[in-house]
Amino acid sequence: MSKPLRKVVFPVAGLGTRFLPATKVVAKEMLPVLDRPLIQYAVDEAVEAGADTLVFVTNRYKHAIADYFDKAYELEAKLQEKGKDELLKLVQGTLPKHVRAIFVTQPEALGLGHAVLCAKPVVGDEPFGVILPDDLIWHTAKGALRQMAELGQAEEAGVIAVEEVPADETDKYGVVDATPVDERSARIRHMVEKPKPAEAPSNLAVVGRYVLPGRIFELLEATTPGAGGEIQLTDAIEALLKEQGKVLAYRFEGTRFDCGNKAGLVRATMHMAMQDPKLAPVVREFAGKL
């Protein structure tokens, strides 16, 4: 895990039933916060971390996200003729000219495991970080997966991104039993996958944001299907941590907001849109109203 992180895999083949009817034709990546789809606070995570090769695993009826990041001529032919010079800025930047897209198909939906399996072809045996869209981790500073990538890095490990959760609500995350290093990383002894709250070894859920290293795919060829008959990531990291003894579960900094849910969409909107001097006082004259 010396090597720098260069790879981050985008499992996005999900069909987002939680907000049908929009997903039945919008992929649930492209819902706006604001004026930005999931999928371009992902991508901006990605890239900040480092990041040349972004890998989206996605299904053979998503085409919204390919569609997004491919170049649209006669939208920056429009807006250049009209001279709207920081629109066109705005279009052409979603990815840096020196960061590609790849895409790769999903065949079936045989869980996040598989998903990220799909990607061994593109990323090989280096380290790399995977990204759960969903989860929209804002940040002032370093953004969650350039921490991550550093730890791990420093450390020659891999490194899980974790956080405290309700402990009624264990049975919906990874969950794990850690030994504190310092006050944001533990060295994980065991994982569980969605314990039961009075079986849970802690609170400390897995979220969104991994940085694995290459080996991970073997061991995830390696994996017996579990409930569902899908392939959890979580039993190929127990096994990398069994077969070599260290990988880390880190507290990262910043506030994640779980847009797999409406809920999390309307926190995560709401609180975008306080960021923003012109929209602040919209959102707290409305509040007051309400």
Ligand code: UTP
The other form holds:
Amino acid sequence: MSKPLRKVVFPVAGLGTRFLPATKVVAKEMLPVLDRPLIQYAVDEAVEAGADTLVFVTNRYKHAIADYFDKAYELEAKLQEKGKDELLKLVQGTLPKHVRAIFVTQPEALGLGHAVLCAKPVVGDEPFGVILPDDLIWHTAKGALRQMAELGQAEEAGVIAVEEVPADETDKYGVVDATPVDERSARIRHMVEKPKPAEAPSNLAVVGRYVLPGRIFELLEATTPGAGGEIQLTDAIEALLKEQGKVLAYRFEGTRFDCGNKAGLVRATMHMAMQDPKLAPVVREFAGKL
Ligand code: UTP
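Please move on to the form predicted in complex with uridine 5'-triphosphate, as the form predicted alone is already shown.
Up next: the whole complex, starting with the chain shown before.
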């Protein structure tokens, strides 16, 4: 894994049932936290990590994501005509000029592992990142994926983001059994998918950031589908661990908001509002009234 990370995969083909009915027509990744959709936060993090090729694994209903990163001719012409330069810059800035976006389709929602596998023809045999946009990770210094990419390159190993979660929530996550290396990283011994609290090897849960070698695609191809015909990314990472002996769990610096559920989206929105000098007093005043 000595090459720098250039490609990032965004698996965004899930059904987003926790946000129905909105997700009947609005992709979950297009839900906004203030004025930016979740996918924009994810893309910014990938670009900051050094990526110049972004691979979106979508389904046939999610045209909005492609439209969002496309040029908006009419709107841009209107803004230019009216001299609204600030807004024009915002509209044109969704994707930096040196970055290309590639869209591939996951024909059926057969799991996260299957979604990642759909990116194989674009990624090929090189290290790449995976970002699940519903995990919004707020940071003040380096973005989470950049921290992980640097570690992966230095250690020539796959890196999986983990976070300590309350002991009674392990059954919502993949959980790692790992030997600490330093304050933030640990060598994974084993991963368990959604263990009951009593059976969990730790409270270190896998969250939506991965740095993986191209080899993972072959391991995904060899993974037997589990419940519901789903191909689990965790199973392929276990296979990678057996084969390469070293995959790191990394406790990133930053605050994660799980925007895949309503409570997380509310928290993220309030947190981001508190970072904005104009909105912070509004939140304080309103929270006081509540
Ligand atoms: P989730 O478990 O959050 O599922 O997927 P979901 O469908 O997005 O949302 P809910 O649970 O129905 O509300 C985790 C990530 O994996 C992607 C999702 O888009 C999300 O980014 N995914 C999941 C796929 O791309 N394809 C799949 O087949 C499954």
